[in-house]
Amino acid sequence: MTVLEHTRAPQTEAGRRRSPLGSRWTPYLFLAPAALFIAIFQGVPLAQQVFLSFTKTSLLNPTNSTWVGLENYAHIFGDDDFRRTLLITLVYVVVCVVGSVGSGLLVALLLNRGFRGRGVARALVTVPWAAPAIAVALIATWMLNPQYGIVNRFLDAVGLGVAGGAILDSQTYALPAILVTTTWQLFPLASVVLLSALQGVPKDLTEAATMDGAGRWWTFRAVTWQVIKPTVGLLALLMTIWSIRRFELIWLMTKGGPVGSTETLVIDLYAQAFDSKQLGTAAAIGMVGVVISLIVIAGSRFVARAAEKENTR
């Protein structure tokens, strides 16, 4: 029995050795495919984007490139109306993530709940999200029509209405009514995915926590919140990476207008590279955009390892 062993160990031993799928190197082969189609199609793109904005580039004669170094960021940053729409793009995705996250939060709480018809209700709140959203645009559309639409119809029975009716022509309520129409399709995102997380809640903490005479707001805040709190830094770094490059929503509405009013940065590189033709010029706008997302990334990081070494202590 002894010897038997004794032989069988290093035939086992080799076998493991020769054995592909024991190598350390085994992580990075079935990593490979996906590094490769991203080096491909997204690393190549990028590099000829950053290229490209140093360079004076027409539209009309792409192969025709003049090295300009950073005259294009001089431009657009020395430009009152970039600057708008940095502003304008800052103040869309905050209100869009905050209020896509936040009544995503209120309804997943409100699901999660036991009532009659509960399932119903799961299914028929995704119906925003499964939209497409040049159909939500053009329904939007439809429904803010000065003429025949639906919104101004009830602003007007009840004493609210707008000059005319023309909402999305109007440079103080063209960019709430976009607002509102984007929330409204991304808050089923963010309430399926907090209705997940918050059925991973232990019922013990939060009985144990009601045993003790906590309230329902204590409860969430001391047991639930701590709980889901990493799944909103992650739904909300989503989001803000989403909406800083939405175009076709913005884009179907006003096409933003009126006088810009509504122009985030993805409509302003949309205008320059094909009204004005000028590709270097919107490469440029093009990397301000991917820096913004990159601090965004690096910032919610840097939120997450403070939050995990607070809880750590």
Contents of the next structure:
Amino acid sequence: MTVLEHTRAPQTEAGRRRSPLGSRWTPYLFLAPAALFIAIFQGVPLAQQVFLSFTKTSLLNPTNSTWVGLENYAHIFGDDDFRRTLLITLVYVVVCVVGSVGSGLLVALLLNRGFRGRGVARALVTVPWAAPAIAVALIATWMLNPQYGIVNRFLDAVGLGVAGGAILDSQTYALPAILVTTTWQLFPLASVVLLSALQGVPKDLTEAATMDGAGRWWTFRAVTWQVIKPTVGLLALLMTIWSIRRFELIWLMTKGGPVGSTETLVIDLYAQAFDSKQLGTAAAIGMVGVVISLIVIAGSRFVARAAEKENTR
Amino acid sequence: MSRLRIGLTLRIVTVLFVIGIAVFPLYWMFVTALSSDSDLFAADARLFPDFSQFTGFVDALTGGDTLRWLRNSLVIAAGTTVLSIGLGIPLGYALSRFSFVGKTLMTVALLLTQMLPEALMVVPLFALFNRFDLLDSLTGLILANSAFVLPIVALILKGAIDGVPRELEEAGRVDGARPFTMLVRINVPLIAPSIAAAAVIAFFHAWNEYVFAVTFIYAPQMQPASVGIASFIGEVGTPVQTVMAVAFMFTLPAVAFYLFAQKYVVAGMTAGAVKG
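Hand over the structure of the form predicted together with the partner chain; the form predicted on its own is what we had up.
Full complex below, order starting with the chain above.
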């Protein structure tokens, strides 16, 4: 890739030398407005949060910060509540990613066979992904309403009813309810993306494997899985990062409660900033989330490289 | 033969079951909006909409709040779309066509913005907007939303421009066209489908956005629909039918447009992320 660009560079350079604007500075002219914009509205705020995480700052008097070094970090990591928050975040991310990529793959395999009305089926399955999180939180809360919610009526009817029906007020059932809602919203994206990856599986290979008497599972593992593996990896990575930062759905359904049983990092961060008014602690919590995301990204690159090496061998 | 038929039937049933799971909540939103009070609170739930009970929709449309909310959302979403596409096209072009110092850094920075939670950025942006008098204004929300969606838009458009043959530009270059002219005349028309997809993503990112809107807007007349609808959660004063009617009108455009643009959105997202 880089080699290609190198060999091409002199040629285009010569063609454009006449006008000074068409030379080395051209790319910077094109990207300057966007880069400046991102720097102002993402870069500077991020830098401010990094700084804030080393200070004690109140929301009520935000211009008055006291430098406290690593105290905020020491404080949160020494806090049992924060460790529980980390654990809940881990559970939330792992279940959502595995659940939505797993069910997305099953649905993609189901829709990958040719049948009449496949286009319609594919479109309808995508609906949850397209629905705004606010609307999803609203309808989920209504469906889970203790007295009149359809979910409780259904659970009662099949004999699995939760006593009192207050699923979102229960420390046991609130998190599962949020996990199911998130997975419901995420699996369509996985299935649509995997469906397009499945188009890349060579038909003659799967047919040859079946003809040789290979079972479906074997064919899937030996042929299909090898083709879609990178896409699955990419989806898992994207969904992990998105799940770490997901806010609306959880906030609007439970606000992290009851008793912190659905409190993920981002919920904790928001509550620290706006309920406890501790901007420094909030920023430190946010930084932990960012660093975790960075580690996930770096780790995935490492795994992808190792897999690549394995393949070329 | 019969085994085949059983397999086929089983597959059809499974597909219908999956579709049912996917669409039921939104269907239920619609049914609830079109329910009489007695059906809503009866022991047996009514599973089909009752089209004679449309007061929820009438209330939603005549109450005044709904239309204003939707109008504000429309302004924010349209502004975000124009701004992020306007900045995203040249950025995507620079990333696709040129090799320059800092290119890798720029690409990595764009990808890294994907992991910054809005909830983390809301405090410093609040301070920034406070200083420049952008609180309680739709302009502030347009700026904040554009900053969050611009990286995705730029990566999608970069992927699209990657697909335009360079030969087309070489021809223009011989005629003495400047890079900017070539971008507008040659590339933009060719990547129109991807621009449309990126526009859909940008529009509904802003349409759905909640955290910034709820934090930066105080005046009720400036509230977008996301904040208005969220305020219904846990509130008991408004009839459930009206609430669901408003939410349905908020949801329908998002679902319709995403379905329309789905092919391009998926292609753009995977291309942007894989190649980025």
